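The chain below stands alone and is given in structure tokens; this is the form predicted on its own.
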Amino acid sequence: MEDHSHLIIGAGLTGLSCAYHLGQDYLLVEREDEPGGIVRTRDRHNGFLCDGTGHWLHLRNPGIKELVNKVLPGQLVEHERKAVVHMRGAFTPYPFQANTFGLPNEIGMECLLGLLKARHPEDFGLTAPTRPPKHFRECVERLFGEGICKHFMVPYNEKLMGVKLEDISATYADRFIPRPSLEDVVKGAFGFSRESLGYNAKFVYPREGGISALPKALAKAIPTPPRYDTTVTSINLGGKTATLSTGEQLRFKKLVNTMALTTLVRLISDAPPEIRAAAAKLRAATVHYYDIGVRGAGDIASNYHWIYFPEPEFVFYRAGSYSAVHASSAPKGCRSYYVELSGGDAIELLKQPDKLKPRVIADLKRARVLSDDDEILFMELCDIPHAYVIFDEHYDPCRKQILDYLTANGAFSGGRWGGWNYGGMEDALLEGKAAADMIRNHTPESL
């Protein structure tokens, strides 16, 4: 049976980050045949990059962005978002709440109206709340109002989450919604676009690799390489012993895992029954997506980095562009997507391939992000399991409960997964490096 001081499960940017920052006496292990996790780049049909979904860093932690430039030493190029939501045949700057202008009038006007309900109840003879807002849904609707909500807030996140907003917690808005000043809603609804709000209103892309760029960058900045095609089968955490697919077993003093969180609570042999109980409750909408590669010169909205469809007769959420951000991402003459579906018409058309292809060709094209004279070279239909959190009332006390759990038993789980939580790149290569810390440092609220 091997020895290990410590066992890091998963080679994705969370299991890469620990292990640099550890720096010895580790095995990392990742079940693919390569790092990256669900930030890996796929050359498909000779030529198209595809991420599996946009992923563009965004870097405001100094250490983080030293790191990433120092295994990257002059790959990363700086991009302003070219992003916009799509409604009523029209296209206006994200975010949809501060840039209402060349909307129809009415929506326009429903949706300022409301803000200023919202903002100043005081002045349309209404009353405002005195007690905290009970889900999410609430929490919008007090922070923009009916008409923004109506139009944007409540359609697109539920096509998102697949789940009514009076199923997810208040919270959830704390971090990812932008909220504009009343001045900047004023100024977006007379055609004064402020196009910086947000936390990805710039970001950073490899210049060549695509995203894999990173991990794979990472992996060669390690001591020891991860272990590939090896995944953990079972765990007895009070016993502080694993089994690989390969049929070894190894003992370890510290995990670390990135694995999805209810995945890991089903490999522990010796979890509690309460422990697997919470497991049970926490839940997460699945998305799928289509990479799609064409040829041609496309239509007036073929080039933005990416676009919300709220309205409920677009079946996807969101459309992308891999070559509109990197244009190498694509053959010459060529352009590439990402098209993301979870609820609304999804739902039940995701059941039906045959029919979901041609609806998601119709609605591009209608859209205007493909031609009539496009030319689909491929659709290859993905899915990311665990890919959105649900922060519903189970969330909170469920988690922390399992965390808790593993945190008495030596063992730190994290990561967008493994931490189910809601984060980007840079968050799971934070925590990938806090994992870290408390293991040199036997932090004891830690490990």
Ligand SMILES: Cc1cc2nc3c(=O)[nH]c(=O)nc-3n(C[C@H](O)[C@H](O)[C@H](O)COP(=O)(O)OP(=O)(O)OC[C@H]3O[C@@H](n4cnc5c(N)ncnc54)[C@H](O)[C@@H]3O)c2cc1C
The other form holds:
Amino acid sequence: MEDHSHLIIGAGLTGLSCAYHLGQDYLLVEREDEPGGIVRTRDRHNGFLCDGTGHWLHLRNPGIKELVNKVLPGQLVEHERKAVVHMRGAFTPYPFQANTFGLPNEIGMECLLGLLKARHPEDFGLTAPTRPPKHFRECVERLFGEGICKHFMVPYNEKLMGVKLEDISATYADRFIPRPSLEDVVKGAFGFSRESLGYNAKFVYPREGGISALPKALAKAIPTPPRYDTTVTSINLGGKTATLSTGEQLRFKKLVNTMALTTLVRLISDAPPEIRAAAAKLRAATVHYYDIGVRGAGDIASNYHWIYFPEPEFVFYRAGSYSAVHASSAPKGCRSYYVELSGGDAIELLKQPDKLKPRVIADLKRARVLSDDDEILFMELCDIPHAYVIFDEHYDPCRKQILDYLTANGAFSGGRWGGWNYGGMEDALLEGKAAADMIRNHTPESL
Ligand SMILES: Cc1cc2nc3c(=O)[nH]c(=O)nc-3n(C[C@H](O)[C@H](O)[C@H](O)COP(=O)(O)OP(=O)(O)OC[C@H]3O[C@@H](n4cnc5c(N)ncnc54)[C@H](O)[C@@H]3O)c2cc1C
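For comparison with the form predicted on its own, kindly provide the form predicted in complex with the ligand.
Below, the chain from earlier opens the complete complex, with every other chain and molecule after it.
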């Protein structure tokens, strides 16, 4: 049996960052034949580079900025977000709650009045709620008021997550929903919006090679390359051993996991029943998406970076364009899109791909993303089984129970799915570094 100090499972950004920051004494095992995990660019059709839905880099942490610039020197191009919400045939900048100008007057009025009532109920003869919100829906209703919830927050988030917002915990809003001031909303209702509101107003993207350029560059920068095409098939946490798909058994001192937490628990042969029960309660939304390549001049909405579609009559919740951000993602004279589906009508239609495809095309034409003259060169339906964490009532206690158990047994589990969290690429790089720091410093509460 081979001995390794640190076994890292998964060469996505979290695992790569952990290996990079450890610098030595690790074995990084990856089941695929290349690094990147979710962050992976595929050439779908004669030079159409598709990233598996939009993957735009938002770098705020100085250390991570430095790392990314070091492995991709001079390769990052900055872009200013061109994202809009489609409603009743109009487009308003994202985030919706601070940009209702341009929508039909009655919607703008409903949104503004709703927000004023929610923030100043006493001025409307209403009583302010005294108990904390029960769930996400109640939480956003109190934060944004009825209009914004009815037209955007509720339909959009239900389409994205495929569940009722009553099933989502109230803490989700605190963590992830951009919260404009009253001033921003009023200004936005009259066309004086600050489009920069929200977390992702500017982002960077590699000049060449798609988003895969980042994990590939990181994989080159680590001293021992990942062992590809190798899957961890079982783990004995007490005995600190792992079995690989090659049949090898190895012993490790410390384990860093970045595959889905639920899969990890399934693979741990000595996981106690209560940990298995906790893992069974963790939920995630699956996202299906079409990568689409077209040739033609397009229409008025062809060149937005991405568009949110809260209305139920559109089968997708978001449609984005790789080539609108980075023209060389598609061959000359062509454009490329990713169209994301999860809840709403998509649930039934995904069972009937022959009906889904024409519906997607028709909806894209109705939204004027595609024109009748565009020639569709390919449409490929793909899925991301784990796409968005569902922050329901079980989320916090079950996740904590599992992570505490792992920590007590000398294992760290982090990253988007290893940590079962809502995190971006920068978070993944930070978590990989945190895992390496914990290992090196022998932080007592971790390893
Ligand atoms: C739809 C979608 C859109 C996103 N858009 C953005 C965006 O625009 N900007 C942004 O910053 N972030 C975005 N993200 C988030 C970003 O993709 C993740 O935060 C990041 O890629 C997570 O990296 P990771 O290493 O934690 O996980 P992963 O990429 O999932 O890596 C885990 C790795 O483990 C490997 N593995 C699994 N099981 C085994 C096994 N048994 N043995 C060996 N290896 C195994 C997998 O193959 C994979 O390579 C998006 C995510 C999704 C789902």
